[in-house]
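Next comes just one chain, in structure tokens: the form predicted alone.
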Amino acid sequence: MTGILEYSFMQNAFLAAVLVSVACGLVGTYVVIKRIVFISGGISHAAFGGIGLGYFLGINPIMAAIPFSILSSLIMGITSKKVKISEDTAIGILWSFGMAIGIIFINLTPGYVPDLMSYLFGSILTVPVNDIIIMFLLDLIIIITVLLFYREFQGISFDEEFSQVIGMPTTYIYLLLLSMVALSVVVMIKVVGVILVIALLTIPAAIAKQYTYKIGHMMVLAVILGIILTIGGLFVSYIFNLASGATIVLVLSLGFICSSVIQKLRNAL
């Protein structure tokens, strides 16, 4: 089994893990509190655009996801507070638009676009190392931001309206908050892809949040969770020849269902 860690790849793999385990262990926990999962769907959709930008302007297709998820994260974010439409409705729309414009700029991109897959379902076995140093970098945006607005995200995530109440510029930190999981969305693409993205989001802080309440604990308990949960995934996945982000999103899954049979046999005795 450990022969498997010769090869550079799967090293790349393992680091690729640890780091969107990083980002979606933070950023999870407030989504998972503040239940903005739709939201964050939302967001990881739109970022399609980005990757098919960047196919189109020949870039890398992560360098381009990023402002393109921040600027959709900010739309969305500024739609559901300022415009007289459901929170949904807007979500919606942005979701659909982003798709589509992905699919029309690889659409008019000549010649063929050969890992395009790995950016909709997730390739952790393919990830280079170049995409290895944008996640370690926007892992240590995610991590100063989060410890530099830690009481802010808190207060937004728990009670905004109190927030607001007391002085707080609740709109900004929101918005400050969607750009993170804009980032933590760009992290994870090319792990689980941008269809199953929500699942890391979620899952890990999701199960974290079975066993304790407060914000700090939760996010060291999402990360460590997803680390393990996703190099499972990562093993199971290579061993039996089977689609990486799919198999990891399984584990993922499985592993909140046997939490939540340990929480309800728990509460039964």
Second form
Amino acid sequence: MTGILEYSFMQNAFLAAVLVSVACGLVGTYVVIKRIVFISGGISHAAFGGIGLGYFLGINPIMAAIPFSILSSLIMGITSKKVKISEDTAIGILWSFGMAIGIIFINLTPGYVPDLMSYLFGSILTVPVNDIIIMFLLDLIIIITVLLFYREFQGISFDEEFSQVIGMPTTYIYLLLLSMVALSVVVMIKVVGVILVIALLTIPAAIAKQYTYKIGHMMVLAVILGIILTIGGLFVSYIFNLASGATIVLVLSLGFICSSVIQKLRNAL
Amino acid sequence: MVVNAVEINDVCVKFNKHPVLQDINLSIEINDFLAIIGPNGGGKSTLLKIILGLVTVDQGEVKIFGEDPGNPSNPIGYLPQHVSFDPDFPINVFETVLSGRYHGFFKKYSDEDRIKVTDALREVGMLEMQDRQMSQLSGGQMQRVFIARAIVREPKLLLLDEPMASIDPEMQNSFYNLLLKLRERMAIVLVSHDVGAVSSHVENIACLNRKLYYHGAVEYAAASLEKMYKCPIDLLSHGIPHRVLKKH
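Starting from the form predicted alone above, please write out the structure of the form predicted together with the partner chain.
Time for the whole complex; same chain goes first.
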């Protein structure tokens, strides 16, 4: 079993698992407590437009996905606040629009697109060093932002109206939070793919929420759970030769089910 | 001349071209204890949001202690309607009240802020529960914490949106006693759809259903209410006169 650690692709995979877990623990906590799961799902799918754009322009799709997903998160945030259509309608439209753009760009790209599937469903075993560095930098931005705006993010998550009354520019803070969701989506794309990103953004934080009543603790616990479950999924996929992204999501889901059952039993006793 | 806490002149508000508030004129003095009553959908919450600066008026003028509404330095404490909270949110009592001391970006809470929080929690009788998770509190306890969060900013005007909705009837008296204590140093305006519940405690009432139908002392409200046909019918069926009229 320890033999597999000697492969450099495995070391990269472990690094990727840790980096992904940092993003999912910090941002996922807000996704869960502010109940912005659906808009986060929209952002992650719309990010595929950026992947397609990257292929089309011949640059690293992950790099192209950064501005694209931030832009789409801002559009979704502004539309959901200002436009007189219901929020979930706006998200649904942008969700599919982003994916459609991505497919069109890939269509227009001459030649065969080799690792397209890895962006859709993830491929933790093939994360190149360049992407690891990008993920690390994005994690740094996320950590610093969460530390600087902890009070504001807590305020708008708990009681947006009161926060506005006491002088928080709540709309801007909300857009900043959605930009963090966009960045964490980019961090996760290579590991689980745009379609499964939402699992990483929600499940570790949702499990952590069952055990603590403090946002800070919830973040730390979600990061640790993310690392354990992602690496667990990696091992399962290696042993049974299964698709890594999907296996990681299955392990995450099983973790959530086990935790919920344990909580139920604990409450029943 | 003493500046009124709130001065509303000829205000109209429309949502999607439908008037929600029409021709509102209302002055709230600095030591007022006022209940705004009226049916659901009558514009009570909107009126509070105008004072808070969350809703802008389509017509008319609003002054809060002589200033424009929506300025965070306006000395207003606010208790939102209870329904807007996720009861499972990971936050404890102390943190909730501390969030009321927010000063702006990159400004940490100081020791003075924490002392004020302790004072506010003591005043509402929730100091022993400062480490409790919000979801472990009863409706009445939660309202006390939110009152503490409002008064920790040391406001001169306290706005309460349906404060009684989530409190057990037997707890309501002690809640009113808390308000009576607070009114010694601030004006209090509360909004309710239930005149019976509030009328024996407050000093003045304003009756609102799109327009302002009555504004004055509780004692004289009954006669006016009977004359005003459009004023919410449930007011009249709610035990007038023996509950609206004070003993005298």
